[in-house]
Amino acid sequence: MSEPTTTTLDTLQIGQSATVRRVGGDGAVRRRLMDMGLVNGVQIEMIRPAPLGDPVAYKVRGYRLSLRKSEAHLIEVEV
C-alpha cells in the first residue's frame, strides 16, 4: 500500500477523496472555512467544477460546499 501524499484541496480530481490536514489563511478567512466544517481529520470529496472551472463543488460532512480555487488552495489535504 502506498503512503498518503499531502497536497492542497484545489488539486483534487473529480470523485477523488482526501482528508483535511490543515486549514491555512488569515484570521477571518480561516475561521470561515473552519466554520463550514473544514477541520483536521474530516473527509472531503471533489464533486465537480463549475462550467467555467471556478468555483468547485465538494462534498463534506454530508453536504455540498462550493469553494473558489483560491480558498481551496489554503486547505492542505492527505490523499
The other form holds:
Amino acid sequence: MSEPTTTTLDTLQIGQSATVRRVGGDGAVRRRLMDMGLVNGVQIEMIRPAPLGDPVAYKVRGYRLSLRKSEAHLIEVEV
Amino acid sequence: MSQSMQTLPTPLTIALAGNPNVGKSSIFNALTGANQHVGNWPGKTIDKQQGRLSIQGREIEIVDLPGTYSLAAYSVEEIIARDFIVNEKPHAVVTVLDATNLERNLYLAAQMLELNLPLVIALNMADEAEKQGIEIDTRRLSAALGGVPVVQTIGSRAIGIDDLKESIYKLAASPQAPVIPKLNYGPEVETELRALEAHISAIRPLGGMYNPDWLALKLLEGDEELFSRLSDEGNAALVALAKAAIARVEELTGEDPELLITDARYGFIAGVLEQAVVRESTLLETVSDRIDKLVMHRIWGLPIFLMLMWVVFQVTANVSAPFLDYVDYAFSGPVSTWASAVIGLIGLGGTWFESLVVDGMIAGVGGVLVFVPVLMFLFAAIAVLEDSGYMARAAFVMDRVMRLMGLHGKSFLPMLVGFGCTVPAIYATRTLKNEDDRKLTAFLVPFMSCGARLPVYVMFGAIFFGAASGNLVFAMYILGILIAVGTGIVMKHTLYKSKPPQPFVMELPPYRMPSVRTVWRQVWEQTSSFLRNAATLILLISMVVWLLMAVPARADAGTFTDVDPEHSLFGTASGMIAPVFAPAGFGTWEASGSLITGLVAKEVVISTMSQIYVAEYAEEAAEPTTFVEDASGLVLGFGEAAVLTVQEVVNIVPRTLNLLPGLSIPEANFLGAAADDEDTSALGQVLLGTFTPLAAVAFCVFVLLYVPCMAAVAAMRQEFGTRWMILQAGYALLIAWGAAVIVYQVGTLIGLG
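With the form predicted on its own done, generate the form predicted together with the partner chain in the same format.
Then the entire complex follows, led off by the chain already shown.
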C-alpha cells in the first residue's frame, strides 16, 4: 500500500475507490451531501460519468448517487 | 364498553414516512385500498394523500408524507413531512425502509427516533433483498432500535400488511412510547444539548409545542428554518443562545455540530447494521448495474435517452389523438344536437338559452374534457418513467445541457412534452422536486411550439410561401426554442442569481417493474385533480368569450346571441385592440379577434378566421343527423378511437425506426382512413388580400409566442399560483408583440415587405 493521498472526489477515475474525509460547501448543498451519507470515513467508488462528462455516478453505502462535478469537488477524499 | 369508548374516542392519525423509491405508495395503497382522498398541504402545491382504514373497529387516518431522505428543512418535501410530524403530532409514524438499502434508509429512521414518537418500521422489498442474498434479522433490528416493532413487507404484493396493521393497532392500544435508544452525539454536543433543553423547557409554550430534546438538537444543527420561525415567534433570545452554543462546540472540537450530529447518526446506524444484518448482498453486479451500463453508456446513453423521450412524445402527441378527436366530436356533434333537441322540446329552441347551453356551456365542458386523454397518457408515461427508475437516468444524461439555461436535467421532459401540448407539459414539471426549478421550467415551456399552433403556420405557409412553407414552420420551432433558451439564461443571471445554489445530488434508484395499480392511481389522481382545479377557470373564460360574442355592441347591431361577430362586444373589443398590432403589420379587427379566440384554444384561430373573413364558411350548416345516427356515432366513434389508439401505439415502432437515415417503413392504417385536410382555399384568397407575406410571418411569430391558451393559463395557476401565471402571461405577450414588431419592421426596412 502506498501512502494515501488527499484529493477531491471529482478527480476519481472510473472504478476508482476512495475514503471520504471532509465535506465542504455550505447550506443546502453541504447538508444534502451529508444527509446522503457522505461523512468522514465512508467508502465511495466512481461508477461512470454521464455521456457529456458531467454529472458523475458514484456508489456509496450500497446505493448509486449522482453528483455534479462542482458538488463532488467540495468533497475531500483519501485515495 | 363505555370505558373503551372513552379511552379510544377520535380516529387515530398515523403518518407514513420513508425515502423516495422505497415502495411507500404501494404500502399506502395496500393499507387503505380504495379509501383514499387527495388534498393539498397548506400553502404547498404538493398533493396530500390521505386514507382511512379500520383495524378491529378502530378508525385510523393515514397520511402519506412526501418521500424524504432526511428531516432537515432544505426542501419542500422535508418541510412538509417535518411540520406534519412536529405540529400535528400523529399517534404513530410508520417508516418504510427499503431492505435492499438499509444503511441509507436507516438515516431517516434515526431522525424519527430522535423525535421520540411511537414508531413502526415496515421493512419493505423483502423479496428483492432475499434475491440479492441479503438477510436481516428483524428481531435483532427491532432490539437495536430500542424495541421499535419491525414488520417485513412486500408492498407491491400486499404481503405483510396484516402484520403491519396489527403493529399499528398495538401501538394505538398502548400509547406509551417504546424505550428508545439515545443516540450519542459526543460529550461536547451532549453538554450543549442539556443546556439548551433546560432553556427550552423553561419557555413554557415552547415546551408544549416541541419536544425539547428534538428542538435542542435541531437548533444545535443550525436549522435555519427553525431559527427564523422561532425569531418570528419572539424567541430570538433562544436562537442567540443556540448560535453561541454552536460556536462553543466548534471551538472545542474544530468541527461544527451539524457534522458531528450527522456523524453520530451514521455511527449509530453502523452499530444497528452490525447487529441486525446477518448477510450482506452476495451479488457483485445487480440487474440495475447491468441496465445502467447500457443506459448511462458514454456513446449509447444519449441515443437511448432520445429514443425514449421520442416515444413519450409520441404517446402524448399521437397516441392520445384519437380519443381527443372523439371527445371533440362527441361534444360538438351528438351532445350538442341532443341538448338542442331537449331545449327545443321545452320550447326554448333558437333562443339565447339554447346558445348559452350549446355554444357556451357544452362547448366549454368539451374544451376541458378534450385535455383528459392527453393528460392521462402523459401521466401514465411519467409514472412509468418515474417508477421504473429511468427518470433519474434521464436527468443524469441531460443535466449538462439543461444546466446552461439554469435548469435541471429533469426539465428536459416537460420541455419536450411542450411540443405536443403546453397543458400536460406544465403538469409534467411535477417530476422536478425543487420548486425554483419547477417554476422556471414551467415559465419556459409555453415557448415550445405546441401541436395546436402548427396548423396556423402550415396554413399561412401554404398560402404565402407555397412549396417553401416548410421553412416557415421550421423557423417557428427554432425561434420558440431560442426564446426559451434566451429567457432561461437571462433569468438564471438575474432573478435566480441571488438564490443559494440548489443541490443536484440525486439518487439513481434501482430499476423496478412499475405496477399497473400504482401507475393507474397516479393517472387517476392527477387527472381528477386537473378536472377539479383547472376546469373552473377554463369554463369561466369560455363563458366570458361566449358572452362577448353574444352581446351586440350597439342597439341596432342585432339582438342578444343573434349578432354578427363584427358588431358584437367581441368585435368592438377586437377593433379597439387592433391598432396595437399595426406596427406588426396586422392591425385589423379580424386578426386581433382571431388572436383573442386563440386564447380559448389555438385550434380556434383558423376557424375564427374562417368565420369572420369568409362569411359563407360559417353559413355552411352541417347535415342534420338523426338520434340513431348520433347514438351509433358515439358508440362506433368510441370503438374507432380505441382501434386508432392501438394503431398509434403500433406506429411508434415505424416512426421511431424511420428516424434512422435510409429507412422508410410504412405505418399501420387499420381503418384505411385518409388524413383529413381542412379546406382553407376560400380563406386563403381573402388572407392573400389582407396580409402581406411579411405580416403573415409576424402573425405566425405572435401566435408562436403569446399565451398558449386558457387551459395552459389555468394549469399554470393551479401549479404555481396567480402571481406566477400573470407574470408568465404578461412576459409572453410582451415578447410576442416585440418579436412580431421586430420581424415586421426590420423586414420592411431591409425591403422584404
